[in-house]
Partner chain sequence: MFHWLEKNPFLFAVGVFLTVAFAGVVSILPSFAQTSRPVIGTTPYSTLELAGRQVYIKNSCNACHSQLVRPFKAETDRYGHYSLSGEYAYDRPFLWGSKRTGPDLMRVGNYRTTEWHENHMMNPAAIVPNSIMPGYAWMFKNIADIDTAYAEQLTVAGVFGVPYNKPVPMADGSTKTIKMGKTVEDARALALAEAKLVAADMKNQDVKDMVKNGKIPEIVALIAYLNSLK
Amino acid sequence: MNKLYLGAIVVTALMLFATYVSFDFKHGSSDIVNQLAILGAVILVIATIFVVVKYVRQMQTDTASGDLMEDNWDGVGEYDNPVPTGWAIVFLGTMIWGMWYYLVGYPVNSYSQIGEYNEDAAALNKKFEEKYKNLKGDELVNMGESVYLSNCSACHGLSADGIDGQAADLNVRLEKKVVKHVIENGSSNNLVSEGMSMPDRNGLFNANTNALITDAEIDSVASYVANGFKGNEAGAKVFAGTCAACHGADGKGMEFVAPNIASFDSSLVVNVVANGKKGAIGTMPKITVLNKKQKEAVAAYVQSISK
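Would you be able to provide this chain's structure on its own in the form predicted alone?
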């Protein structure tokens, strides 16, 4: 017997045996769905082996024939043969079936589990926000703590300390390394609603010296900001001459221009949660599962724990 046919018989037997072993006859034999599944598996195995054998055998014995198309090189080119009738019919039938399926059989606006989930989630979020729209004070902070523990603590830690530098320490507004990174590289993290960008060091002009900010000035102003805007006279001067124009003399930011870098405020935290943030440590992904009230709540919680 030809080795090809013998191999096909062996492979078919092995695949059918594997199908038999994987089927739970004790519990699945009475289920029509399982019966159809096993029947489909058997048909698929046999059809696959048949097709493979047919075309492998054809490659072994057939020779090309026909006229070459005009575009060829030294007799190497594509034969000018018509498309097989069966292929053309299958292709046309697939196109017709596809249009029927999307327009009639299962239109794109028909029921889907994902669509149902999205509709249910939107309805529940609306109900949630309506119920808690007037929540304020300690109750809002308590809700924020729950939201934080469920969605943020995996990276920032249960005590929001950043887990040894794995994420930002939310107990303080800004660390020195974070301030230096932003000054040196700029920021386009949508920290204010309009998504204004802060230029990198090549766009930061110190009005006190009439020159671009230097490494020494970056270090001193970073220490000043990270220390809560105190204890560094040189840093205070750099801040006044370079940063205050956008962030304000007290560092509390300017609406539509720059974020508050003196302390956490609600809009800042909400924007970070909604848009994510790329910084000195790495990239924080945006969190899309929270509704508006939950973002407001987690902002209130972060404000309550920061120094």
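If you superpose the two forms and keep the largest set of C-alpha atoms that fall within 1.5 Å, you have the rigid core. Residue numbers count along the first chain shown, from 1. Everything numeric in this text was worked out from a predicted model, so none of it was measured. First, how it differs from the form predicted together with the partner chain.
After superposition on the rigid core, displacement of the C-alpha of Val257 between the two forms stays below 2 Å. Relative to the superposed core, Lys136 shifts its CA atom by less than 2 Å between the two forms. After superposition on the rigid core, displacement of the C-alpha of Ile46 between the two forms amounts to 2 Å or more.
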Given for the second form:
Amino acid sequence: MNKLYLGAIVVTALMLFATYVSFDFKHGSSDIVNQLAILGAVILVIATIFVVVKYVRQMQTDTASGDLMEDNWDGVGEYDNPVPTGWAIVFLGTMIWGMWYYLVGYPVNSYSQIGEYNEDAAALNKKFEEKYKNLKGDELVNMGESVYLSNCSACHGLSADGIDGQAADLNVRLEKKVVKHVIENGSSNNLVSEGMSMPDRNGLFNANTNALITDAEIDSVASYVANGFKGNEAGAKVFAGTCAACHGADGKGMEFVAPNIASFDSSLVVNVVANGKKGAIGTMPKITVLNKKQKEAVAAYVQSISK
Amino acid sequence: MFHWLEKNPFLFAVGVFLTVAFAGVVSILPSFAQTSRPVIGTTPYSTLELAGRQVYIKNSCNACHSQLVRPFKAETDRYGHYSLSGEYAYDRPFLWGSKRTGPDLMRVGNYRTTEWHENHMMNPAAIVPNSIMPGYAWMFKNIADIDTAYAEQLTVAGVFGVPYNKPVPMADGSTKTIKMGKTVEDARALALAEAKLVAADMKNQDVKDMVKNGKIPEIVALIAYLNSLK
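Target state, the form predicted together with the partner chain; input state, the form predicted alone:
Now the complete complex, all chains and molecules, led by this one.
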């Protein structure tokens, strides 16, 4: 037994002791992962010491033998020994693995950020659709409220009052100035279907007087509509003679012809959210980030607050 | 076999360098060129938009607002499609930002309007309660620097080949041509024509009057820039 073996035993004992101290047996010994970790640490310590001792011994006792290669560099030569078998197998194996990884492993199985995003988005969309497939009534309104608060309130305001005329006041169906603007300028917002636009005042006949609509008539019909289709007899007459032909006697609109101007209906709100609009107040951009259910929810919310 | 090479260390070093450099060039450059190519639908900035971009930089908007939508569902739900590197092809420098005190502005042109920006830039808290963004009232008075924007256009067109006055392909198959003036007077006229379109949607009478008199306040240039972010 020489000094080397003695030193190895001392170091092994010290390292095992350090492993023991650093491992909290009181709390962690029942955990299989901890047990495996400590086992691994013990094996690592013993294997390391064993390998180090073997090579140090070899350096101390080994002598060089065999034929030298032809090439030598300033007198420093190299033995012409065969490649160790284990090493050669690992070397060739690495080359084969490299080919596989380069041609198949990486391209086929590679991670991509966009790939992960696509999977995430598809999974979440599916979950959303399943969870809210049959959403109705108050729950739809609740969803609409949260969608409204995050996507619409920046312009229409937290209380949906349009922030002093900067956007449409959604607590009422139409404001008087909006009605007047539409009658005077027409509307090409195609709110019910492609290509159905409302003519401006030069295309609006009053059947009662058999003439184009006049300023006074516009004013009275605008008050009538903005007031929720009541009050104002004169306005009611103008409405019946001019507007009812398309918007219906009660202002509820006609499918494919004219939008509902008596109240917000779901298809109207969904249409405006999907396509945006330009009118008396300004331009509303289309909101592209919402899905179908969310648009319906916003419509339900707007209906609920405009009552 | 390679004794002659090993006996010439300098030549050997040069050979190693050339080999490694060639490998780098063929593996890095093609994918770099691919991703830095403008995305279809990305157009160069007009003179007025570039002037607005300078206003944006001058007021350090990028200190609080990022311009980079990351590929996370929560972000794409809020801001729209995640950003692609080719969308920054004409940004010199890019304004990704590194901090979101305010919301991301990468696609703000899709969901905010001229009127909204006008009201908001004057007094943000009046539009968004609890907003900590300060008002930028001076932008309604300061005159935008169109000449510098034109100089920038000339530079990027000359040095980087930014396609001004050339048809640029759009997503729907059509093309769009972003004009750049031949002279600085031309550029001023183009910027003013664009400013008039923006001012038509605005309500502030002082701003409207300034544009009518041929002056372009910073707010008009900034709004033109923000509207171009899509």
